[in-house]
Amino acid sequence: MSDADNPATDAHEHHHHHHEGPGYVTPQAAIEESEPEEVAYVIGLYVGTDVDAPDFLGVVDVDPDSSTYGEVIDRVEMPNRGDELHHFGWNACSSSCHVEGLERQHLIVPGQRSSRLHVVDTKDRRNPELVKVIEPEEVFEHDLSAPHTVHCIPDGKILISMLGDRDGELPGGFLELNDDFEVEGRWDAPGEIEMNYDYWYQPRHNVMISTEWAAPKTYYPGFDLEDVEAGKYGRKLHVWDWENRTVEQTIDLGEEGMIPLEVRFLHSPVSTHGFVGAALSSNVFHFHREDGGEWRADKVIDVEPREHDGWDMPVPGLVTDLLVSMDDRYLFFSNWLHGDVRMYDVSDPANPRLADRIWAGGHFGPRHPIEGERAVHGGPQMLQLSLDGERLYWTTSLYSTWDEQFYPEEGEEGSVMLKADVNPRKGTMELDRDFLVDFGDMPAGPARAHEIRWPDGDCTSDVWL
């Protein structure tokens, strides 16, 4: 492994010292200079439950000296119903620190089914408003839908990975807004892909690398394990000439790879080693790039299928999210059938260990984690770690369609928020038994929760030059 690619080379090694504009100059600012995390944006929906309600963006407390910590202080509703708000972004991030004038205000809200795009300003942070809406035509004449990952790029504009084309089949593609919150245009050129999901870029090493879920026609109405038989799910990562937008290499993981979904890379910009959580298979896969020049994956961590008298296969862990520590020394990843949050060491990235694990709900977790408060029904799934590394945070809504079918009291009574304190040094995480945020208690009816985003960045979306 060259210099280059050692993980250990610490992020505040990297000399881009040019700071104007939003975010933290390197990883390791970012974890010495932030500040606690007070409130979260969370997603909030309706979709497939017998509420009859829009959307909404939720502002939770969480910073433990309010009087409001762990409620919902504010919402922010969408002006439509049956978006399916499902995973959103800023406009701007670390990777445009040297952008003078630019700031991470804005955050770009897509709808899952409706392909709308829904701009939130957040300049007061906790009462957003919605300031922009893009309607769905806007989105189809570039022939795609089904909205997916929204990560800032340099310069400030936008990327957002799309799932399909304009009637929910195949190819999917990406769509690139300008820093006004329009559409530019197709980032890609149709047909270098087939299935999209989600992708992370490292532009120091000129790359990008996409993952695959399915045709938002075949997801949509829930999982039939006949589309698995079918061939109709992915199981490939394609890596991509950031520069030029084409697709170098595609490497397919196999059985054992089967629905490859959220992709990170470490944090450090002089790293090209990152991991993708497989969530069918559940496994873990760690891949890098060789000395050659050429990409390879190869299966780190394996989640083992367990019996369950409910159900007439053994049930998989199903990873369903999972990201890395801004210090890139921990992987924190979801089994969401399973009901537990696994946190491995990563310092060496091709063995990763076990440090420690959480159960709470799920098919093998403890329906009420926390004595007196109410039962979780979901596993956990949308994880978010706070920015030293100390507060690790996840919702239990997967899908509308796959709560329904896996956890049908999710849509009934509504996700739930939960936390564990996490001591890096150490490597263990402790339920926060004091911390529980009820979506099954917003005014309207019991809300599914999903992706979990701080104003100052997150482990999830950020990005260095």
Given for the second form:
Amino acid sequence: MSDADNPATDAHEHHHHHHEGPGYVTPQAAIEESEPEEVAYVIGLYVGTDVDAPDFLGVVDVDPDSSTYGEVIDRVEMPNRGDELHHFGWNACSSSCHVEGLERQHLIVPGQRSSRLHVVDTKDRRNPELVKVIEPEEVFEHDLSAPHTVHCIPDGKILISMLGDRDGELPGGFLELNDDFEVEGRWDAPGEIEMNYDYWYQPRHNVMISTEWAAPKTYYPGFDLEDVEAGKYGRKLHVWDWENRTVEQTIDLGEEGMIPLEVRFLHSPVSTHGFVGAALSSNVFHFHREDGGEWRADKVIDVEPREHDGWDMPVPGLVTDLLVSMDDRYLFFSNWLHGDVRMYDVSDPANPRLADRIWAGGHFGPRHPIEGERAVHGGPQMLQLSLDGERLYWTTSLYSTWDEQFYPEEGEEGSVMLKADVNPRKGTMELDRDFLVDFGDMPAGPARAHEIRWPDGDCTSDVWL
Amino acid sequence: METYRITLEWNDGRTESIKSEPDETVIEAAERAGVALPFGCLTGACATCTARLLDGRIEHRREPRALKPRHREDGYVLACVAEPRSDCRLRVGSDVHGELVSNPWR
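Having seen the form predicted alone, can you show the form predicted together with the partner chain?
To see the whole picture, the full complex is given below, headed by that same chain.
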């Protein structure tokens, strides 16, 4: 952690002259030096359906010159059913670029429902292999369950946000793995936070920010307004002292910040700016550290609810995923219930400007965004952007039980993965009509598709010291 | 403890009859018999395995925390922590879980 102690010049010098290990020296280097992605890793789900098969990690061919472009070319089946594979991450990223011998080679793939942790070796990119499984009991020993966000952290370690205690109740916390993928223990002191969900750290500023969903036993079965009224869903941001692992400030986002989910700092390690989407309140907040050292968060984007034939209440915008382009110029977010994906110019992060949007599926987008292709039911959901910022991909499943409430067809027909070509210079997006990955067409039956990652790092996992 | 006969009924009309060993949950008995039922956490927190008791008696091995009082009053049980205490008839399959929660805005 010496880099974090000596910001600016020292850390930079060190990186430029002694770059070892995985990752890129700077976000700009990631843009300049990366090759276009050829495969994507995408989660496929059967949990909660009558398909008698375990969830899998799919390898999707995203190379337009390949004969299998847009197809799932390999699947790593997990050993058990019932996992609900959800968010997953790399063992190493640019935060560990000075660690000799480490490679960005292993994916840590948690089961959200089972609390089982899988380690997948991607040395052969097109044929990854499951190499280790940490069983739920070992996780429960640390009074934690429901793994969510996986980030590599400096020194080859891995940190996983955990949403519940061993019984699926509050409080949640964080689990730490070492570079041999063994459970090191609990990262935080129990009780620092009640609820947990996503987190992102910015070591140059010794800060981590975590968000809140709810207790697993609350959100696992499905979304119930009764639970919202009973205050069982989160609306706070927690600002941590990264080194001391203590919460230094808690920001209550209030009614406009119900269920703050994905949190993303800008990639530049000198920045203290970032964004968080409040799913239920249909808002995006901008946060940053003020001159006095306190952090503040302000609502900067508000998605208006829309009337829908056949619904008693207007359909709220549900901001379920968001990401920032590697050059920190654009914010993309998914509006899952409405059915659009949006692109905002955030060169002035306190004043985002809508640049473009694409409608596909959802409750207001076209059912067949690509003519002649299969129907798209769920709206845009998990997003991933190429490192050069020119290709945006998304899948349509949110969470199996929540899908069932809002898009029952998603379970019957499976998800799709779609893609837009992005022009960062003009601030525009266009749906790629030659690309649709049909997760409804899997050997065991239709699957839900969730998070997307590619081998050389992506816009939602790399952190720079 | 005795062994009991568990009759599983799906919404599409399919039925299976399996036997439970002493101290065995419905999910464990089904797995042993090679009958696939949906499940998730296996600790009573997630409701993926929700079934509806049509006949017989079950006891939950531990609290079915994913079920609200109204669900329990309606006869819903969690197959992952439910142990039969008599011969039982259960409605099962992934769509039973869907009855617990609906789209709140529709």
